[in-house]
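Here's a solo chain for you in structure tokens, the form predicted on its own.
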Amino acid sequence: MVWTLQAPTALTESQFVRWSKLLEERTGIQLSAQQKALLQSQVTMRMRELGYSDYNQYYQLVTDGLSGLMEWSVLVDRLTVKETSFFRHRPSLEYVRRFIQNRINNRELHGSFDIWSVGCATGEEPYSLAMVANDCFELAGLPPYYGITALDISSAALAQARTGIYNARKLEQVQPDEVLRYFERTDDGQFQVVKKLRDRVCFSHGNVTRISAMPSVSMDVIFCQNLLVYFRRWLRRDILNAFAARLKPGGVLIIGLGESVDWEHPGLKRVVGSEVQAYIRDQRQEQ
């Protein structure tokens, strides 16, 4: 690897018209001009570490065949991995309790109960999910079948969620009986998810924009927060409508508030509260 001292001057308008066109093409992020701070700094760190100094030159390696994409996935990663913590939103995992506790109640339970954690970054969320599910499956004396396929764009994210291993910091939301029940301590001090919640959750790189692509597997619930803000209006409707293909009748949709204010789906209708921004599918819908 070659390290140059010598900084890249500042991104031109059209460099970042450029850019930010490739990521929305590859990733479907759509970048105001606000952030061109952030993408001006990610690219400029990489191309010091490569030494490069020249945005077009870079430019053409993360666009050149297979190395370009092999490039283009350690660029991605820095452009889109988002900050986040356990039980984020809890408000919406309450929802997913109550949602699985009438379920069990109802004996509604028709085989696995099946959860999708769209844009699960470095795997907070869908062990959050996980400890959910968990609580109530174990509350009803019933054996834990369950499992969450969680997704995610970063391939580094997905590496470090599969681990399990936390700092403190990243437990702050965590309530300390959920600590002594699904972490355990490490040698070095930090916090690893339990394996009977890591086996349950399935870790799977994917781009959401190509979400027909995908195995078209039913879901009892689809969870994705702080996702679909990146993204254009009409491309937000469509992954929507992917979702609520996916759901199992009487399943439930949960998206982070205010993501699609005016999204309407003939065969789902959204939950009535101010908390939670969830949709659920008609029991009687067929797939």
Ligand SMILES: C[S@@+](CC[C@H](N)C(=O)[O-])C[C@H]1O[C@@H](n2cnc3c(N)ncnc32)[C@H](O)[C@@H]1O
Second form
Amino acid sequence: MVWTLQAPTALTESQFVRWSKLLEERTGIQLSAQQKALLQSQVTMRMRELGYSDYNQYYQLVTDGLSGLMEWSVLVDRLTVKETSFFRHRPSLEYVRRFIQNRINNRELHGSFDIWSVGCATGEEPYSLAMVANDCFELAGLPPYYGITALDISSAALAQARTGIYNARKLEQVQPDEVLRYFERTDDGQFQVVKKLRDRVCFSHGNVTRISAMPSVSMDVIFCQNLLVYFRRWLRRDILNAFAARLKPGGVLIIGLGESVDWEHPGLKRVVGSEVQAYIRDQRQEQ
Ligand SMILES: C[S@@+](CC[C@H](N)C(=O)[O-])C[C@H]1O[C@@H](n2cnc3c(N)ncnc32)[C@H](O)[C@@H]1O
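The form predicted together with the ligand is what I need now, so please give it after the form predicted on its own.
Now the full complex is given, and it begins with the chain already shown.
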């Protein structure tokens, strides 16, 4: 690593356009003009670490073949917003609880119950889903035939998610009985999600904007919150349509409130109510 004392100058308007275009092409994330400072500070910080002072040279590095892809994976982690928390939107998670309970009560569970957490960041969302699913299966005295696939574009976030280790502050929205049942204290005073939940969550690296290249596995629940907001309207619509195609008949898609207000799909019905934004796939539809 070469260190330099020469600080990069401010990004020019055309450099900002070039970098934000690259980010959007590769991740779907659209930056507003106000986010120029964020882009600049993250790119500059990384350039400093590598000893670069010229944005164009660093751009060359990032866009150059395989080594460019490795560098890109570091940079993308710096440029994505990974804000998240356990039970970030309780009403959506309580909706999933009722959905699973209804399936169990109506004896509609056939095979495994599959959940997809898209844009899972450091794991708080898929582990919250695992707690809810586990509650339902345990209460019904059923073996835990559920699985959660959790996808994110940030390798660093996924590495942290796989450990399942969080500090006490991260557990603020977890109820005391959930902490007791689903976390263990580590030697250094942190909290680790218990193994029986970690075993049910499979973290995978991927880019939701390339969803058509992903294996087409059908899901009972697709949970995607606080990700689509970063995308253009047409891209949100395409991704939502692709989610719809990946729902099992009777499955549910849950997004963040207000994240795509005008989207409709002929095979899905919007759930009535203002607390969650959810869409159920028609039971009779064949895959
Ligand atoms: C703000 S966090 C939301 C986390 C969680 N869903 C929640 O609501 O708390 C957005 C996450 O989406 C991920 N992300 C951004 N672009 C993505 C893409 N194209 N494909 C997959 N994940 C992406 C980011 O790395 C980040 O972890």
